[in-house]
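Below, in structure tokens: the form predicted on its own, a single chain.
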Amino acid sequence: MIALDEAQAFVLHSLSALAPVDVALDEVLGCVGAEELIAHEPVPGFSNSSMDGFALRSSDTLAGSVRLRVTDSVRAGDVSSLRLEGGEAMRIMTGAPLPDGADCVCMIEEATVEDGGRMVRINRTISHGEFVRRPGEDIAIGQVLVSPGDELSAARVGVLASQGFTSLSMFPRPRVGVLSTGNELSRTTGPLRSGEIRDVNRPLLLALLRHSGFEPIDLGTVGDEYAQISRRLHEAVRACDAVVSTGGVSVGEVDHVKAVISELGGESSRWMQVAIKPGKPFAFGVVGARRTPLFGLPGNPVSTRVSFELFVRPALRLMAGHLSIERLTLNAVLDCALPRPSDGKLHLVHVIARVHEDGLVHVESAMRQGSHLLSATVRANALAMVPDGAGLAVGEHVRTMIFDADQLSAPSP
């Protein structure tokens, strides 16, 4: 067997992110910059006001109370044609650019309207720029919006939209063929055949690549035959920038995948006994002149889940260009006792993570353990991996890498 920082880094070691390409500003939500972005225009271009209200000059307010003159009114996307003099105001809409000669803003609700709109009384000392957002107080000219590496979030989104942006090179979202194999695969929905299980990993696998922001592509299912294994995964290699394929990698007879990885990735590829539970067996390599990695999984769908998790995920995110690739691991309290028998393998238990009043994560519950317990996965929110010995105690601290950092925070089911 092999530790899994050694499984980890063959893979990682092998690959290297992908070409930029350009993609529209509606579809890069997710996607990695892949170039150094700058802003051309101020935010704002203008200075405008940040309340609705009255635009005036703050030399008139001096005194603390004064009656104003009301000459125009000033609406977002309008702009006034007159200049405002001493002693005057002008209603101004919020957005609305300031009229020349204003300087500042009193909002509406510091200001008493007379003589049927007027005239307005304001009733203290307004300051020189009060309520009002001055041109580039968001956005300078020159501003650096996005370096190569940096992960477009919605907010970034509405940055690049301010300055007029409506492509960007990035680097794509990988696109990531999926093929289970198996003669007990049942190739239809009816009813099933002594035997025969229906595929559950390529539907998970298909769903957790499009909830971590990758392309899937449904490659369907094999049986365990060489040479239909070797035409599938070949042709998989050539259309896809990843192929993840299931089932084949252990010691039996027709385990037949990790030899088409290692016929297929020569020198690059490498069928491993990586010293996890579960998820051990694995195989690995690129293929090509294009370096296509080739995911060989353990069958059992549990081992699929967490090989993903271990491997699969953070290879793909390199290859998306992400800067930081791992899930976010903690040292969390244990409220269970996870007890485990020494046997030279790093455990990886299904559990449920919670933030306490403490302000400490605190794994609550474990659920119940077994490569092919995939429906006890169902409510786990995290992964604790308990070192080889004979477990950890109520109270003690364990390794935890946090699947859905949304439940942190969620009460206890």
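Bear in mind the structure is a predicted one, so any value in this text is a computation, not a measurement. Residue numbers count along the first chain shown, from 1. Just so we're on the same page, rigid core means the largest C-alpha set that superposes within 1.5 Å between forms. Compared with the form predicted together with ligand AMP:
- After superposition on the rigid core, the Cα of residue 241 moves by less than 2 Å between the two forms.
- Relative to the superposed rigid core, residue 133 undergoes a CA displacement smaller than 2 Å between the two forms.
- Once the rigid core is used as the reference frame, the Cα position of residue 286 differs between the two forms by less than 2 Å.
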The other form holds:
Amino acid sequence: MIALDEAQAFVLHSLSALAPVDVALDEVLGCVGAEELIAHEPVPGFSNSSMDGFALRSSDTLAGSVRLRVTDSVRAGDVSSLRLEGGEAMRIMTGAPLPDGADCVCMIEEATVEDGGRMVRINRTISHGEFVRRPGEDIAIGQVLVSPGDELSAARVGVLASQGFTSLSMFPRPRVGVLSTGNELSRTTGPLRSGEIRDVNRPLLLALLRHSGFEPIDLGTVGDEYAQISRRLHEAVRACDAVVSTGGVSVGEVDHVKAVISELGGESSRWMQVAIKPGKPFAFGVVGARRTPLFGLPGNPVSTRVSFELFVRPALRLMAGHLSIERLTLNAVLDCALPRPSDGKLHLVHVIARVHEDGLVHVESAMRQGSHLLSATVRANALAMVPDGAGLAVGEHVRTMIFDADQLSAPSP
Ligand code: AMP
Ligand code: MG
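Pass me the form predicted together with ligand AMP as well; I've looked at the form predicted on its own already.
Shown next: the complete complex, the earlier chain at its head.
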């Protein structure tokens, strides 16, 4: 058996970020910028009003109360053809350009309209620049908007839209093929025949990939025949940026996937017995000039899920250009004992993690653990890592990987 760290390092050292491509602005959310992007337009682009009110000259209001002649009304999108002179005001709406000759805005609540709108009384001294948004106040030309490695959040999408960017050089979302292997997998949605099971791993992985921001590609299922597996994986690595298969990597008679990965990946490939439970068998290799990774995960659905979190997700995040590829991992307080036999492995236990009133993250295992017991994991939002030994007692700290941080603040189930 090899240590989890060593297996993870083997995978990550084989990979690098995908070549950048231009991605449309409405597709960039969650992608990572490949190049520095610089502002080429000031925002705002022109002086404009931040209030509905009256544009005027601050010097006219030095004495406090003053009556001004209203010469025009400017709405957002309009430009007044008039110049504002001393003793004058113009009605102005939020976002409308400040007229030439004006230097401030009096908000409508502080003005009194007189003579049917022809005159306005301003009731206090308005200072120069009051309620005026200056050009470049938000974004100045030359400001760095995206640095390589920045993940594109919704706010950043908005900032880029304010510059008129329509597409950007980004690391693409890896397109990840998912193939299930096993003679026992039913090919239909009808009643199961004797000995058949439904394919759980493919929908599970397609969902996990989508949820992590990658582009899943459904490659279907294949039986336990070496030639068929070889052909399907061969095709898959040419069509995808990465391929994940499940089943056939253990030590059974028909576990051909590990041999196919070794055939396709050659020197770069490795079949590993990782010192973890679940998820011990794992095959990995990179194929072809594009060094497309091929992940052979074990078939039990809980193992598949755990192996995805430990090996596949960090690798795909690296390929997607992310600088931080790990899930949030922290020390949590154990609210239940996690006994275990000593077996040389790190045990990965599905747990419910919640922030308690003491401000600390507490975990409890409310479920039966077993690599084939997927339904017992649905309430879990984290994986506790119980080191080899006799286990951990209530109140001890346990290293915990959070895979659904939103649930940390949910009520305890
Ligand atoms: P294997 O890794 O191929 O030895 O499979 C280990 C266990 O996982 C067996 O009980 C398989 O029937 C089960 N299994 C394999 N593939 C799937 C799948 N796609 N969906 C559900 N269970 C599976
Ligand atoms: Mg199998």
